[in-house]
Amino acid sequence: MPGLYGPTITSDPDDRGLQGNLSLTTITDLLQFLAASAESGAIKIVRHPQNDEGMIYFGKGQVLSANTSERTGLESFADMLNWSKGSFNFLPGITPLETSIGLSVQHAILEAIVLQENLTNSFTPNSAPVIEKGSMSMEQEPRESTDVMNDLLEISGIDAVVVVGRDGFVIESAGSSARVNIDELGASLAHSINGIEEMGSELNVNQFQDMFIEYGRAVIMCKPVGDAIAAIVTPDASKLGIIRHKTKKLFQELGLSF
């Protein structure tokens, strides 16, 4: 007889499927793991100590639907990504009655992060500008490039950050990567970007914005910052969507220094 969410799940303790504690992993990492394993089904989540319950349905690398007792769709998915205490249980083969999200795992996570930030900003009063003593400037002084690059390194998944001049010489770098030689990256990157910008000019498709290069051992993401080029090195593409979102403002800030 079908259960509440689909086929009945056996209560045999040796056949309870993938399950665990949210204090040891995150829902984001769990979804990425299941997507990489080409699994389909649902994750039943119970938040502690509130005992709130939620379901996330996914299949073929996509988040299909999500719901909690109070929300459905992307809002409930975004809410559950913040649950840090509780338990989860993977229920293979279960499908939702309808698709309310229908995005790739990375895209759904990115959209959930954006939604969370928008909701937070909408309930945060605008702070008054701080006027420094002895100055009539209403704007905060730009930070040193070293501080911005260190903030980039704190983003999960980023091994190294490098700023390269158009001549191929490394201007500044932070972090390290066993996968990529930073000095050689500088020369290669400048040569490649110059060619890409020339192609963009010939095609009349406006200025170069960003580029992602995926290799077997590393992924390189680069963007123009001022008159230079900034690049980050990450082991793989599994967190690229989140990295791209979290680095956007930091890259803009970094451009003020170059």
Second form
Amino acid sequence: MPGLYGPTITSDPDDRGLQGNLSLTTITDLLQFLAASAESGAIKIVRHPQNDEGMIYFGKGQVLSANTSERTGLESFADMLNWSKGSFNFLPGITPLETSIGLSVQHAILEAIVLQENLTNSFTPNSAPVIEKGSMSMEQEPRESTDVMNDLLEISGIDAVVVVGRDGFVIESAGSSARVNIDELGASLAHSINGIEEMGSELNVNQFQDMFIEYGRAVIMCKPVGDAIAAIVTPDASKLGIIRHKTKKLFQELGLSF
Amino acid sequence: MTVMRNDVVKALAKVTVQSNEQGLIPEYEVLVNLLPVSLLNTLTERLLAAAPDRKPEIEAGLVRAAYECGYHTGCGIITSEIFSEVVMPMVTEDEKDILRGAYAAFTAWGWAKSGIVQLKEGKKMIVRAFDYYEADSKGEGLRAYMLQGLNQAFFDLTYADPYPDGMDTFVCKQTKGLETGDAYGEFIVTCK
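Following the display of the form predicted on its own, present the structure of the form predicted together with the partner chain.
Entire complex below, previous chain first.
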């Protein structure tokens, strides 16, 4: 595969394996690429500077199993998705001793993110969003919402981003969708979220955190950002896991503006 | 349930207004009129052109005129029969929803296509507007005098002492403007 990922990934002619650096690509991108190529095998990941090691086994488009020195299964997979520095090595043809995950790549990523968010929420209830290095430092002035929305728009699969007030006022939008009228989305979204929040209140299950609506011709994903609601429009659900992963920090950053 | 902007706009847009023989429309316990926006903008331009060395005073006067008009008319709006019929049934978050309703009314009546972006109750409000009186006016710098005054008036009406004792509690500053090439007008209301 030389050239496809530039200097990030290189091909070893002896074992046909791929190797590279996590500073220039992400595990989610790598998995998606390998799944699309119908590859089977394992990715060995070494996190720097801790030297933690982990393995992700996959085949036929599924994440079969994962483990690190501390965890196994989905927990270890979720943990490794957050490793942003380190190296990886793809080992083709290797199969796991047992299947501890067994989900499609997209589904596994989605489940891992949900698991991670649940763990974070259970440890830090009502805490302010943690903005990590790379998106914004707390000492810096918050970026303009327009800049954050443009970054969201650059994520592959996102057609449009809209921020709507609780009253349905379309505060800001970026991009466009041939499938969804953004102004109408504002009003509809506010109605839906009100209903969902009333339900959450009735059921006493805390505030709403995410909503995915899958229609035949579009998928809409919503999250509260400050006092407003942000929604992204994608053509289908095929990249939802990746999108959810990549939008997480940007949504947190967007929340500082509203 | 909160105030749904579109529902308010649709309901208010159906209301028929009839002017009297002097061209004045008795609405919201005051007399309003229907005049072209260019009239206000021309007046502003002429005032500024007449005394360029007194620009800050004239600007403050224009904001003040809008503020006083907005404060009294605004009280008429939020206590009017039509506001009670259309907006109040949707109010579940008290002052916050009344303000949302007021901005929906602004939009319905064509005063400014505007809405609340951020609201810290009784402390701060950020408003964005995508159309307003001075958006196409001639001049230099930020100059949405009307909406500056109206924003301040509505925040005073909502969070300061009850009408008519709450004047001049808050102040509104314009930070972005359509008239200066920004994508929207932005206004920040804070304590004076």
